[in-house]
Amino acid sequence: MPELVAEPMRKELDKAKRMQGDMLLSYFDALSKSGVTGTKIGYSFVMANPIELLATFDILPLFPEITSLNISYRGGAPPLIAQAEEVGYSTDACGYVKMGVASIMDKTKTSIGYIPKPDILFLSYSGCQIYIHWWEQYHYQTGAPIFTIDVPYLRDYDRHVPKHDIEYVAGQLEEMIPKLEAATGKRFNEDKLKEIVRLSGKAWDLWKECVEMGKLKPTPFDAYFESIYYMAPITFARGSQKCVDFYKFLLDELKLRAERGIGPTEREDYRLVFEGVPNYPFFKKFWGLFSHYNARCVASTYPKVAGLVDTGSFRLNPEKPIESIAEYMIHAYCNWNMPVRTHLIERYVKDYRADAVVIHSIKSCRSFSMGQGDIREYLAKELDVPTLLVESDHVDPRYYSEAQMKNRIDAFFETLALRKNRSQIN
């Protein structure tokens, strides 16, 4: 596997990953000390979460999806999955659910330490039915109350959110405020919420600039494999100045890479668009199967999971904080219908001048993987876009076969090379 860049430049222009790592460690440290500090812990989903409203009440969010992927990245998934299956969870159940539930069973120690139990469960119901059952299990285990926000699907082809849908979600958020006051003993401060939303908006704008640097040729970063590191702060630190500062730093780093012609591989031979959730237990090996061919991802749908990347003209408005949060929640990627998701990938191929699309379908998440076969058929047959579909899982290592995956990817790049040679001859 080639180095990301020449050794002296790698250290100089790869500091944002280490900064993100330090931020994540600080975040986990605050979670571990919550029992001593008296900080309320609110479990939430990455998709469609009202983190700005929670921050107004000084509630520290915990995302079981983030703790699970970090545990998986460090090789700690198998014992948690086995523990959940031993008490009756099916092998077909979502890996995140099994890991999330097992991680708080009897103070289980995970590969990233102890996971504190929730004081409040925020159920932003979007994406899939599993969300409801997952949070019910936490409620049965801990007795923590569930606050539910029902989030409608984005149904329009032009990504327009109807006003009545925004009002529907905003109304639920407003109804939640007295409950949060009662749960925390703190009064709602609208000015504080406006400032938090303002900082969130600045961070989102900076992150969008970073992501759109994939349009440069060559691209200075990998919009799938490197974005896994870069997208974390927009979830757990959103609404803070440190989140804004991180994306300012990242944007400057990426601009400097672009100026010096440096990217995540030795050179850029192929430009790819990625759809799907990464494989975390074998993340670096999975990345290596593509970087071996000097392939760089120029755009991907995964960073869109959290919400506001590629949402047209919409931006968070601090003067209408509740309505802005409501519209943001509706824009989560798995809340989009299949035609809208397909057209986004189609636009990525054109706008980012991609050579091909790679779809990584995972066993655990039907909400994300649903319809990916149809997307592949449409891209390959209707648009003549080379498209590879591979399958494994995002946290369960039992569903990853490196030899099989390598054979599929090698054959795909052989086909891409022949296609590229023919186009150059013509």
Contents of the next structure:
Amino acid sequence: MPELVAEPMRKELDKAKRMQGDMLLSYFDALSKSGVTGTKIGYSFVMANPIELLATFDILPLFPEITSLNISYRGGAPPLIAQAEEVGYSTDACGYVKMGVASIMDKTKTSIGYIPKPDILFLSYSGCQIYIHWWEQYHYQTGAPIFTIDVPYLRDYDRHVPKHDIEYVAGQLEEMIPKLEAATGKRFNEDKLKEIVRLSGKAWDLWKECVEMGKLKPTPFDAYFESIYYMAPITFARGSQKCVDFYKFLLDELKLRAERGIGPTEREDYRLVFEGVPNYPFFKKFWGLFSHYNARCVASTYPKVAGLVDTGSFRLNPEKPIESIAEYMIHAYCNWNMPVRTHLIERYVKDYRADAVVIHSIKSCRSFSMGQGDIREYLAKELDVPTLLVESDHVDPRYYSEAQMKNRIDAFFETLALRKNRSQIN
Amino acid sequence: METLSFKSSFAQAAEDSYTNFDTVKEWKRETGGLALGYFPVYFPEELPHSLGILPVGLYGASGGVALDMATAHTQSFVCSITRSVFQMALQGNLDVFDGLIFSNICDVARNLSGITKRNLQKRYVDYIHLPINNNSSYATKYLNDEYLRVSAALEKLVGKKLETRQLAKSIRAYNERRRLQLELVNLRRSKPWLLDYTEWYSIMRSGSIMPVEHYVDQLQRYVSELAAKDAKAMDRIRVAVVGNFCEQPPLMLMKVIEDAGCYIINDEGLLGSRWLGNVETKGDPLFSLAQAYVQNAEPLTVRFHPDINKQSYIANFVRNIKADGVIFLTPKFCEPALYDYMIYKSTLDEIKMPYLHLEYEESSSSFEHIRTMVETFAESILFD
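Could I see the form predicted together with the partner chain next, after the form predicted alone?
Shown next: the complete complex, the earlier chain at its head.
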């Protein structure tokens, strides 16, 4: 059994992860103290949240997706899932929903501490239908009001967004301002919003530069397994100077790695594109199954759930804060239709000079996973791109079979090796 | 749309709506018109109808096709209706349709629209994003614009322009269908012994495929005859079935529920065809159609409405229809139904209304354990 840990990097060039961890800890700390500080907690989604508007009113967003994945990463998912299933939630329901609901049941302490209940539920309906149902569960569980922003799905196959979609989203954001004033007792400050939007835009620009470092050969970072750490601040800290500083630091670190030829594996033997949500309970083991083959991920879709930063689809503009937030909200990865998603992966394979695609399909999230078989069919059969599709779950360890997963991945790399040898001979 | 010469019984038309769509083929031969298949739950059929296009609901093959091709493209944890409709798209059963259209009922249906488009590239495949922020002052305008977008695509498909007068006429035709179906709903609630579920279902399902004028004509006669009918009531409990709004349960399963001692006084089968109620036809009919959707405050599991309180709704609903119990009949892997079940059941617990939760797939064929469960459920209520 090979060592399943991918950490050959020198510690001095792997500091951004720690920095992200510290930011996350202080964010969790602020959440846990909200009862004392009187800060309003606004439950929000990772995809398409108008965090800039919330921050203008000093509302602290809580992302149950982020708390749940962190609980799961620290092995704390099973008791919460069991608690939810005991009261009637189905094994077929999303693990995030079950964990979220259970984590605020009375006297529940999670592996990251107590999770505060919501004061407001911000329903940004973009890319995931279960968002609606999840927030309804919370609404009936806690009585917190739901503030809705309906974000139309990208329906056009050439990525065109109809004008009425943007007007609709922007109109709803405008309508939400008086509601936020009433809920917080604070007056809307447009200058404050513009400044937050400006900082947000800077962070997006830097994050874009970071993700595009994967185009270098060899890539200085793993654009899937390491991005899982790097992608968090763009969601929970966006709109702050701290967030900008983090992405500056990360970009510098990645540039230094590139200069010195250092990366997350000893060598770069394979360049992969990754599609799908990771497996958090076995995250490092799962990563190890790829790093063992000196495979590095050069581009991935999952870090784009917070915003399709590298597609030129949106740009936050302080002069048009509401409209640009509306545009951003439409371009969350799962809010794109399947053919457009598929073509993005195809583009990644070409632009990032990848050898293969790996799809990790998870039972919990039909939004991400339904139809990934079709992506595989297209890539493998029509483009001749080696594509592996494996299934498990992002939080529920019951759906992960390590031996089976390892067999599939080993077999895939055997095929890739043969293919590589053949192409070298030819 | 002209009333057609051919006569198709409800049962025959319903049978055609699973895999062969012969009723559609015959209609196309006779009229030379186009047909549009729509995925449940709700679709504004008036839009294609006003352009002379026949709208047809795609409610699944119910075990009528093998799912080998669909399985390669979809995950094992998605519902059966998705896989059977996709299988039919791939193997040609849906070739009779000149276009296919989907809407935002769930993530699975949404992604189904995309993979259908990728595999049927030359076909018109569209997707309507129906609004969920229905108390926003922007919602109706948005939906009006969305209907205009879809209408423009349909106009291109059929090569003619949508006319306001024609659209108003279509709305009136569908208003009549909804009115008659709701009349039948009420009749079933008051005298459930007048028709069994199989008969009820064939009437509802045939409405998803038959040309509306022909259907309304037959339904009108049927409802008057049924209202005049007399039959003896049996000693059964009155149950409301909740959860079968999209994927359709096998008819045998519904018969098992009836035979186990239940009158199904209400269920959500084909709910989308009657849910909208009456639509105003004065003024701008397209706007009225959008407004009717936005303002409708009757819950639909797949559609969020900020003003609806599902807990008080279910409590009032079961009281009003005089239900003795509720059977939650949820399709395997159907998350929307599973979440509403959690909301509704907590209220039923509070008001002490008995309920039972059963799961099904459209192709399920063994129901012995369900029979035992429903018998126990019915007896516990009858002898309480």
